[in-house]
Amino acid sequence: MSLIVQKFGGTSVADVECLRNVAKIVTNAKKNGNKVVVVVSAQGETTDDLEKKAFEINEKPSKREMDVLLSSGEQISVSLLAMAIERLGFSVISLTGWQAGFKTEPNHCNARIKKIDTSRLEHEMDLNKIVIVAGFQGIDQFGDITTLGRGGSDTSAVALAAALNADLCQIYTDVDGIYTADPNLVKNAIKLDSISFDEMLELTTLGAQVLHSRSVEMAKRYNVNLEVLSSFENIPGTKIKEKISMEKLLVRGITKDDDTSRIALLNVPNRPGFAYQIFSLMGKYDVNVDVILQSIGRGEAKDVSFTVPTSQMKLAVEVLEKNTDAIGTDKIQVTDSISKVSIVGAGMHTNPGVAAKMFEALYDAEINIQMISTSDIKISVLIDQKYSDRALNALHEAFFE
């Protein structure tokens, strides 16, 4: 008998028809002789609607109360799905994150899982029940509800699969797998049979929204057998694993991130420690810094540019403006109409010419590159945001057609 963890996103449980479809998928897995644990997200746009209601009442609600509010969306989903499964004649129980044993750090709205007490889950499975768990949530040492951040249900599912030593973790969504690019933006995008953990982690951190990056990181750490597949089509999905079969694809995926802003600090004093002063401030306020570029300098000064999520740009600038004496300059420039476009592939570092091919494709598409960042398995460029879709298609044509 195998143990399967199945996760269903908001679109998969959006209405009654979707819930009944999910109930059939779950019960079919049970009919095949498996133990089944299900993780569910809030229905459709429920989380967005709850956030909107909160901000109508209070422009700056506390994170604790936001967690109490937002966690209710998943609780609605698990109870409705349990009812749909009961209707099919199966024994089932729904559990909140804290009932399922999720213990987290006391960091509201973006908590990390510390451990999972699986005793309740194992007890219910021993009673031959299908167990449905509210994703995205847990409880801290003070007994307060916490949430794991947007996309946190993916992380809940992978964490459960690791804690229960599950044979398979299936992430059901509204797409049928991982593609070489967003099929909504690139019409000839190719579905991948498999992709490595490292490649998938790069794609998720660079803008691909199929999976939550923390879920991929956890799956790699605990070697969880992970698969992404469609809840609407009964076809094989994409398997994510440590090692994949050798293929001719040097590049596995192309993605973009429009949530990117560039901050430039001009005439920063050329002295030891200035970079530490800047980026320790960003770290202190939990600002996520990505691409960093430092100029050669002019005499005793240098220019430093770096990117942050647009959602954190205002905070980053406020912090820098309050600390101009420490960083040595008050000349701060901000550009928020840019995109980060990236190619990812584990075969890139052993094959020369990939960067040249990327830059040639962008040149042919008449797209100017503003900054470049590289690693062993990815190359990212910053470009004008209005050209991001054109860049995706140009790069896909260069590497896959």
Ligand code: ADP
Contents of the next structure:
Amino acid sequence: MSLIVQKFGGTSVADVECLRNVAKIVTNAKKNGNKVVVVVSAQGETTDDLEKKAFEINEKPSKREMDVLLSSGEQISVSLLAMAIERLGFSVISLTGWQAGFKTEPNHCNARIKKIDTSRLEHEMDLNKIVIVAGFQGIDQFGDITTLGRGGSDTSAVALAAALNADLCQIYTDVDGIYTADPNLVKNAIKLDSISFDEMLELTTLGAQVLHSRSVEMAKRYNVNLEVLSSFENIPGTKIKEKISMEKLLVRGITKDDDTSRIALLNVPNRPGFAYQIFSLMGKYDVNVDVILQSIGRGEAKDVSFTVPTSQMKLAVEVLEKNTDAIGTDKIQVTDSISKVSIVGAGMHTNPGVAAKMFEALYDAEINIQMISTSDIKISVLIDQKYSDRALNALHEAFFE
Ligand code: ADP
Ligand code: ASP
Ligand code: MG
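Okay, that's the form predicted on its own, but what's the structure of the form predicted in complex with this ligand?
Next comes the full complex, this chain leading.
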């Protein structure tokens, strides 16, 4: 008998028909003799709608109250799915995150899982029940509700699979696997049979929201047998594994992140210590700095630019404006319509031609590169956001078609 954790995202549980479809997938796995634990997200756009409601009431709601509100979406779906499964004559129980034993850090809206006390869950499984768990949520040491960050139900599922030592963790979604690029943006995207943890981690960190990046991190750490597949079509999906013995593909995937803003500090004194001042300030306020570029000094002055998530841009600028003495300049330029477009592949570090090919494809598509950042496994460029879809397609054509 195998233990399977199945996770269903928002579109997969959006309405009555979808919930009945999911109930079938779950009960089929049970009928095949498996122990089944299910993690679900909020229905459709519920979380977005709840967020909107919050901001209508208060433009700066506290994170604690946001968590109380947002976690309600998942509670609706677990109960409805349990009812759909009851109707098929199976023994089932729904549990909230805290009933299922998810203990987290107290950082609201982006809490990390500390541990999962699986005793209740195992008790229910011993009673031969299908257990449905609300994703995305837990409880901290003060007894307060926390959520794991947008898209976090994937992480709930993988964490549960690791804690229960499950044989398989299946992430059911609205696409039938991982593609070389988002199939909703790149028509010719190609489905992958498998992808390595490292490549998947890089893709998700660089903007591919098909999986929550912390779920991939966790699957790698605990060696969870992970698969992404469609809840609407009964066909094999994509396996995410430690090592893949595939053809020597240099580039495995292409992705973009539109949640990118660039901050440029002009005429920073060309003396030691200023980079330290700027980035320690950003660190102090938990601003996530990404690509950094410093110009060659022009005598007394140099320019320092860097990117931050657009959601943190206001905070970053506020902090910099309050500290112009320490950072040595009050000339701050901000652009929020930037996109970071990246190519990812474990094979590219041994092949210098990859970068040239990427830049050529962008040149042919008449897209100007503003900044470049590279690592062993990826090359990212910053470009004007209005060209990001064109860039994805041009790069896909250059590397895969
Ligand atoms: P769920 O609600 O099931 O969690 P998400 O919307 O979070 O689903 O993730 C699925 C979406 O991820 C797809 O609809 C697709 O647009 C997007 N996506 C981005 N990059 C990729 C990729 N490389 N392969 C497949 N899907 C991708
Ligand atoms: N419902 C949450 C969100 O929309 C969590 C998830 O779907 O994974 O972000
Ligand atoms: Mg998701």
